[in-house]
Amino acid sequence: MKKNMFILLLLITNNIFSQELYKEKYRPQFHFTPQKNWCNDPNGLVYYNGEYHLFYQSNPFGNQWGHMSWSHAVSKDLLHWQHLPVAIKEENGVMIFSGSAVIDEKNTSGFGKNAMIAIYTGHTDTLQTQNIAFSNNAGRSFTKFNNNPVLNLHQKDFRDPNVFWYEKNNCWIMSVSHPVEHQIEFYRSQNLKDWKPLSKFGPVGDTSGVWECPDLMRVSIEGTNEKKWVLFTSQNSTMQYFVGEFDGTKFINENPVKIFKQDYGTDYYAAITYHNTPDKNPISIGWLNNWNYANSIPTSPWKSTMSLPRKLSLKKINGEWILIQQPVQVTEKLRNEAFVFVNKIVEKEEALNFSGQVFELELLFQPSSAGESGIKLAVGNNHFLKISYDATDQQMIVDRSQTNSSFNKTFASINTSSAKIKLQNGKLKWHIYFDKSIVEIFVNDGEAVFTTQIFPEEDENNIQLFSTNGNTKFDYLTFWKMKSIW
């Protein structure tokens, strides 16, 4: 009886502890965050037996970067996550850097039919190598391959393997980064253990920072049954993508020589995709932080957030392949009652009869023909986040310069992001998710995305519409307060 009472008490205590963990200041309520400690890049995104697996870079011992290991969570719906024990631990001075995971349905590796294989970079101060570990219990525990590494070029910077099964050639393909050279190298293998080089891609596009976290995938073209190949890379604190063809050996970029970004905001990095979703269409998740100040954001006992899962497609616009990203539809299940405002004409500034820091918002508006117009979120105490459209420059701007930035000078200095956005029939559509300290903005049904972190006080929760030069018509604004996933 005493033992049963003890177990019951323990369960109640753990439940209270878990609830308290997700009530902290700044804690997102419908984005994934670890219970505690540092996290960064998503790793090993793989779907198996009804579960989406999210592995991610973590420090099991603290709230700053260090002791890199793979932590683990699973979900049935990409919204509600169950935390699991650390999956692959730092050992013997070798950190576990980023990588991917696959389901070996044909037992090509000899580790067992449907074994889950993690492919990751082993890191020391002087060497990075590619390694594998396997699981025969749906990722609940992993065994490191006793003949690691499986790929070693004896280089200090050589990392982030991303692997998928290439059906056409009946082999595994790996994309792996040469960061300093701004190149992605492709390899092939029959067994995940022996790898042969195929080709290199780059340098091209954004070479302002080291290239990391590649991901090569097939993405559907909207309105057709066709697909193109898309290659992701991450560089310092931003991302870019290339669109073209992969023939099993090399990738050929078909877009113009310019920079195409997954996200124009300040806080989106290292996104990779689920390759083997039930409908075979990739879904991406990115890390919502910025290496320039990542260790300094004022959150505790956790640090960093993952993006909402984004479904991907392609559309050709003005001769360019554009990546279309939209939040997965299941997110709509988190909506509470809708608050709707229609046909509002704003000349200067108008406060809305709605407030909050955990909501979804869809709005369609016709910007004024001059000056800036848009919306201010987290208004209070002379603070606000300004999301606007500048009609003169045809620029969309996300400006957090008037939000709390006292905790870090670098965060304060990186306060504005922008991109040239074309109106559609004279109007602009925004789909905004505001979640305590995270704001994700999907523009014109996902043709562009902006993600930013802000850290408002609890009473900084009002909302204002504004127009600096002439009238702006807001056709509609629909708000939904969102349920917590925890």
Given for the second form:
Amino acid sequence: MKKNMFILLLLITNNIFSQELYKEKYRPQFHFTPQKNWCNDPNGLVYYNGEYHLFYQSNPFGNQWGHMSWSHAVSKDLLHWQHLPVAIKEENGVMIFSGSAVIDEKNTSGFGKNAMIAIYTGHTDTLQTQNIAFSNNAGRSFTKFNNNPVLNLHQKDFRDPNVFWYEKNNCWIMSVSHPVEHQIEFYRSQNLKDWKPLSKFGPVGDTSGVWECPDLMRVSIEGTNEKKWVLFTSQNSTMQYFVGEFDGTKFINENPVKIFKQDYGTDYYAAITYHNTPDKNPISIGWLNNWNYANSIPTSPWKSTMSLPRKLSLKKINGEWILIQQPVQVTEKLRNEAFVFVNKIVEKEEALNFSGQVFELELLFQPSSAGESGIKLAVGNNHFLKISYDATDQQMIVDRSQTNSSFNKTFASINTSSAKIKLQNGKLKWHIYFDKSIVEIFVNDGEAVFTTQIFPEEDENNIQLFSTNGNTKFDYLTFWKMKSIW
Ligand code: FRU
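The block above covers the form predicted alone; next, return the form predicted together with ligand FRU.
In what comes next, the whole complex appears, and the chain from above leads the way.
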């Protein structure tokens, strides 16, 4: 009886604790965040037995980068997450840097049929090597391989192994980064323990920052049964993708030589994908922060958020392969009632009779043919986030310069992102997810994405439409207040 009372009390206090935990200022309500402590890159995204595993870079001891380990959460629907204990810990001064995870269906490694195997970088100040750890209980605990490292070039910068099973040649393929050289190297293995070099890709495209977190995957071409190979890299502090072919040895880029970005916003980095989803189409998750100020964002007791999971496809537009990204539809389950506005002509500025900081919004509008037009979110106390289309330069702009940035000078200085965007029949479609301190904007059904962090006060929650030079016609705006996943 006493024991039961104790358990009941524990459950109640746990519940109260967790409710308060997810109610802090700035805390996203439908994006993944750890309960507490620092987090960065998603790691080891793998699907197994009805569960999506999300491992991630974390500091189990504090809210700043350090003591890097793999923390762990699981989800059945990519929306609601259950936190699990830290999966792979820093040990003997070796930190556990980013990497991937696979299910060894054929027991190629000898760790057991369907063992979950994590492939990660072991980091010290002078050396980075590739290592493996295995789990025979669906990722609930891992054992580090006693013959680690499995790949050692005796280099200081050599990291972020990403592995998948390459059916065609019956082998594992690893992409791994030489950050300073701006190169991705491919390796092959029969057993995840012995690795043979195949080829290197790069430097090419964006080489303005060190290359990190590669991911090579096959993505469906919309409207066909075909697929092409896509390679992701992250270069401090944005991402780029290449589209082409992988022949078992090397990756051949087929896109023109220019920079193709997953996300034009200020806060999207280190995204990798679930390769082995039930329908075999990759789903990506990115880290919504920026190394230039990541440690200084004003959130506590946690730091950093993961993106909504994005499903990927390809479209050829004007001779270029474009990555189409759409949030997985399960977020629709969170919608409360809809607030709809139709056929609004805006001449200068108009406040909407709707407010909030946790909502999904879809809008279609015909920008004025001159000047800037669009929407302001988080309006209040002379602050706002401006999302606009500039007809003169035919570009879309996300401008957070008028939001609270007093906590950090670098955050204040990195305040605007923009990209050329083509109107469709003179119109622009935005699908916006506003979640307290996160704004993800999917443009024209996923042809471009902008993700940005903002840190508004709770009463900065009004919304305005604007048009600086001429009329802008808003065909419709549909808002849904969103339920919390916590
Ligand atoms: C990318 C990164 C990786 C590294 C990890 C360390 O954000 O720098 O290259 O493995 O973070 O936390």
